[in-house]
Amino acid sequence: MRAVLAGDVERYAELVRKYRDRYARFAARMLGSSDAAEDAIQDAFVRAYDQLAQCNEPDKFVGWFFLILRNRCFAERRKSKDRVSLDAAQAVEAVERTDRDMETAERRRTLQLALLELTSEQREVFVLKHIEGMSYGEIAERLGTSVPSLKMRMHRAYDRLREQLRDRT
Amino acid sequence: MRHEGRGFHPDVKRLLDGELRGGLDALAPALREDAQEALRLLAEVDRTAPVVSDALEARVMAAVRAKRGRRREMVVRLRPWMLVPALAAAAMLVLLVGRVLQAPTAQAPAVASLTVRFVLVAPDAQRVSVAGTFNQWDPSATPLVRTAEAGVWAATLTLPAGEHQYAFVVDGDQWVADPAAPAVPDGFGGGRRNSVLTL
């Protein structure tokens, strides 16, 4: 990163093709479909890359583009809202159709359009610790949040995902 | 029996979350019922990584690169410059935040190079521009973008050392000679000036 910063551009697939998969799960349980997470995940390195010399800690350069992709995913489902989210989660369920049975791809296309129903907050604390396997503690740590404010939210989103999945089955 | 109301009772939430010590077994009976749809409904996330396309580096690599003649260097950030009272398309130049040393490369040298900060004062402006000697006197190399302060335009450069001239260009045909800096007349008649700026 410090070889980028100091004009040498090149250097900086280095750190595309370093982190381009580490939050590929995210984008896509965020945005309810793989093609959407990759073009924000490129949209995150476009600007990441814009704004490298705010980058603090060149050694944090992961955590900090984390939260540019974040950014980058709220602002795509801010402006997708009205948008019928139905095809995108068809579209990660038909991918993995292939190798899994039917139901439970069915059951697992139901709790992604559950999950969309979610607020950005709710559902990013929820990807966060039940998919990407992160505790609270980090995840507070990531987002500069409290722990206590991470459970108020992850608790609606159990109470929203009941009532979303009750009304779908 | 399930909890009443439409939400999970505490319990499973503490459940759910890992943090209920016991796990199932702590639950009063009553509640187990509800803790396994609560289970259920965590076993369905998917956990499956997407593949991201080998064209993404490519792509940002592309756009990367597009933007790398607009912006060499942001190595230095200029601390708040002095504003000029709002005079309708006043300019004024800030420069000179410190000499900036190229990392030598195996493709390029190390130059003496400077960044400057452009600053334009235009509240009227829809765009506004540097062209100068450093771009080939083209109005749409190096815009200038709108910062935080109302009607004030400004675009950072890094320049090789020694003498540059330039102007500023609003709404891509408002040629705007820089108040703050010499200026020297721009060589075609007609009483146009243009700033000199000296690294």
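As the structure is a computational prediction, the values presented were derived from the model and not from experiment. Residue numbers count along the first chain shown, from 1. Heads up, when I say rigid core I mean the largest set of C-alphas that superpose within 1.5 Å between the two forms. Compared with the form predicted on its own:
- Remark: with the core as the superposition reference, the CA shift of Met154 between the two forms stays below 2 Å.
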Second form
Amino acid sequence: MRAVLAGDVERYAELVRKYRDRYARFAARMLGSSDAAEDAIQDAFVRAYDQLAQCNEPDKFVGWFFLILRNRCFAERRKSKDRVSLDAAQAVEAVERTDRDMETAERRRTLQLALLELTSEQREVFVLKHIEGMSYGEIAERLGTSVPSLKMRMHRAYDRLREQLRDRT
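Could you present the same protein in the form predicted on its own, rather than the form predicted in complex with the partner chain shown above?
Next up is only this chain, free of partner chains and other molecules.
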């Protein structure tokens, strides 16, 4: 990051390669569509590049970039009225499909559909905690919020997921 800020703009491609896949997974889970996630991640990298001078702490590029992507995902969710189609959920699952058995695939599909019913804030904390494997402390630092606030969001997400899964089984 420091090299990019010093004028070696070609090195920005290294940052894109290093972080793209991880954040594409996050965006796909937040938006429920691999196509929407691809658009969001590309837009976020372009925005980050355009605003590099605003990154006050180059060593914290990852957190700064994450906030840009997060805001882009939230804006996209608002645009789509916080609803995602069944087709979108299936598209995300299709990208992740491997040779697992049908029962596991059905459980994953059911969970993905239930995740799409969460609010953006609930889905975000759930994805960061359970899919990205971050601790509450890491999530709180990244989002600029408190651990108790995150735990409350997670509690509400669990309640809503339980309700959604109960209705689907």
